[in-house]
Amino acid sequence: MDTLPANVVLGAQWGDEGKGKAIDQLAAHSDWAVRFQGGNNAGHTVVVGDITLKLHLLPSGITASNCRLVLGCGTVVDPWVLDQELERWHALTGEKPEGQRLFISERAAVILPFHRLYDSADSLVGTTGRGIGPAYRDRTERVGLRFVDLPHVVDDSEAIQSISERMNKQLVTVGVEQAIDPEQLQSEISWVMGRFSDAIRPTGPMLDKALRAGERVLLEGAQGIMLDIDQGTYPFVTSSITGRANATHGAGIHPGHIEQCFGISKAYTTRVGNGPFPTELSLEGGPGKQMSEVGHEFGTTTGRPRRTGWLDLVVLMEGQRINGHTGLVITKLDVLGGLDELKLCVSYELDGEETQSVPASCEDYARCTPIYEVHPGFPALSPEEWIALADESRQGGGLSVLPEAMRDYLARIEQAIGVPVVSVGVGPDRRASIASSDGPFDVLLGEATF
């Protein structure tokens, strides 16, 4: 069997782990960066010098001009959000990548205004309200529109009328007063076709051909494994499969291509929205407040404050079971600097029994209390001192440049998960990373090429 390498970057917690930075670092050595699931409910932040990029649909690999970009068949795409993001990119760089190095799978689902209206009625899960769930639901019910379907309905007035009637009936059932106008819907579909006709392609065959030619493909996940629709903390999850099993499927290639799978985790834990969170801390003071303020823990997409807590090794073990990471990237280690002690959740207590598994029922999960190990803290360093350590690590020192308390903290994570830590984030800038010597992230980080 002809198998050629693709690498995967996945969230190992509830999302917001810092995947954008890891992808940015790997993109310079990749030929393609592919989003395989989710939509603009995700937010990747990439910091390059004085420039902070907040990406929602565009793959984080856009920072490397050599890297071609794909929104895969497993994604749901809001064309209006993508248009705005592309306009911002053009204003920053002068580049218009659509149809040149940005391609949208013809099989990707289209988010329409109806989906955002329907999603706005949610009050249980705490969704972003971007229409992601309703778009995936329409796809599952086989009534949604993919990009490839648009030319077949745009001039069919009966189809447009039927689609509008279905949408309006559903809006009424959830108490949304605004209605979908058939003529407006037809106009919107026509605009989408005109705006993105150059970019809509059969991207699965394109990627297969690239892999067979020896090109390297980077598959980037959106949310984390604990938000997976099947394996996460249901119903407080996203609407797609966020794990490794969907990485190649959502890109339109086979799983034998995967070479390495990197799980991204903060040095502590955060989550946005509702749902159980055993290691959660108060944002009003103490370590939880430090994590929130020093870590700037606000959602890239929503701006909502993230809930914060100690690092949960049970969650990381769960992610390892599902995704089989070959390496861990631990981000925001610098945020913990200055705390006298650090706690690691090594198991839960549920109804008097100790467990190292995440219960399938959120009702049971909400009754879990964390069992902690206590580890010594380490001093806070300035951003300049962290960068200096990172520069030293790239001279051959690797992770050994870190103080002993930090190395011990990381070693305990490795021991629990059974996977090596290959990179440690110590600040938002792309240079603020300390990689294991000769590991996959031990690469020269130059200036961005955009």
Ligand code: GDP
Second form
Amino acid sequence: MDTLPANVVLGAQWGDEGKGKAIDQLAAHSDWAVRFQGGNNAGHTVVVGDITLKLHLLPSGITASNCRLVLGCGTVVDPWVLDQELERWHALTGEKPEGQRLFISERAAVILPFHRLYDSADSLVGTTGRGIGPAYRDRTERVGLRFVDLPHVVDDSEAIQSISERMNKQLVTVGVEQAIDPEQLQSEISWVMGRFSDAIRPTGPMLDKALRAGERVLLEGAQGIMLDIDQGTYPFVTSSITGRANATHGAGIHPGHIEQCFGISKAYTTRVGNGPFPTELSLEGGPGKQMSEVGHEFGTTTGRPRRTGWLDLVVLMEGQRINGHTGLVITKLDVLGGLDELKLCVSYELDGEETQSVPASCEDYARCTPIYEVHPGFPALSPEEWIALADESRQGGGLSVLPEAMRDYLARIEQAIGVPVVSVGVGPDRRASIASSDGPFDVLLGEATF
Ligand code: GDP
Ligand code: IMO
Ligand code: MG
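Show the form predicted in complex with guanosine-5'-diphosphate, please, the one above being the form predicted alone.
Zooming out: every chain and molecule, the one shown earlier first.
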């Protein structure tokens, strides 16, 4: 069989690992960039010189102007958020990609105001409040609306009436006082159809055709494996399958297409929202504060402070088991500069026993205490020094330009996970990466071309 290559970028922790930056780098060599799950709970940052893009629904591959973009069948799409993002993109670049190079799967689920209202009642998980869980729940319950369904209900007053009644009953159960007005719902559906009719397409068959024609597809994960609904730290997870197995399914193509699968991990750990976090540190002082301050660890979507902690190799091992990464990207190594020592969690102790897996029960997980290995730290470098090192790496030095203490730290990660580190992030800018020579991340991206 001919190779029909699709590559995947996935979060290997609890999200915000720096997927946006990795996708921006790979998009330069991709013909398509596809979101396959999640919605605007995602916040992906791409920094190009003075420009900082914060992308929620638009695929991060938008930075490569010849890359076509898809919101796949596995996503949940808030049309109003997408509209605002497109407006911002238009103001920045003058481009209107919708229907030209941005396509929305006809099978993608529509997030309606009801879903946002329902999500606003969450107090357990600490969700992003964007209606993601309720929209997936409606889809699973088979009462949700996909883009392809909108024309079938828009003129059916009875259907609109019964949808509104169901929504209002549910809002009451979670104590939300606002109610859905059927007429307004009808006009909202009508607006969505008008706004996005050019972009709504059978994107699975489109991608299949493109792959057959030899075009390269980049599948963009959102969130991270520890937030996976099946494999993550349930119930403190998101409501979609964030792992590799869903990358092709949520894009409407088969798994045989996957060639390379990159797991993105910070050189430490962060988490937004509730749930156990064994290697968590205090934000008030010491290394946890440094990670928070130097790493600007605030949620891209909600602005909440991210919790910080040492790198947890047990988490990365779980991600490896589920996703079979072919390469790791370790981001934000620069943030650890100046710490005397670096700790790596190599296993947990649970009720007197040592374990190297994440327990399925969060009650058990909360009782896990980390067992650390201590590594020497390395000095802090200025952003200019890091970029100079990155430039040196692109002149053929690859990862060998990194000082020994950093290489040892990375080598220990590689050894534990059994997968090579293919790129190391040393700053937010797209140029601030040190990649293995001739690997997929050995790219020189300069000024913005969008
Ligand atoms: P994503 O959700 O995985 O795309 O990650 P986010 O964009 O939510 O969060 C990652 C944050 O770290 C963003 O502010 C990035 O600009 C920043 N970032 C990414 N890689 C690096 C890096 O190597 N060093 C530093 N200092 N910042 C980075
Ligand atoms: P990116 O793609 C970090 C977290 C929320 C909450 C839980 C459930 O930027 O890495 P949800 O709104 O999805 O129902 O919230 O998941 N969460 C994220 N944390 N990065 C994300 O996305 C996240 N998306 C959801 O904080 O704990
Ligand atoms: Mg993010």
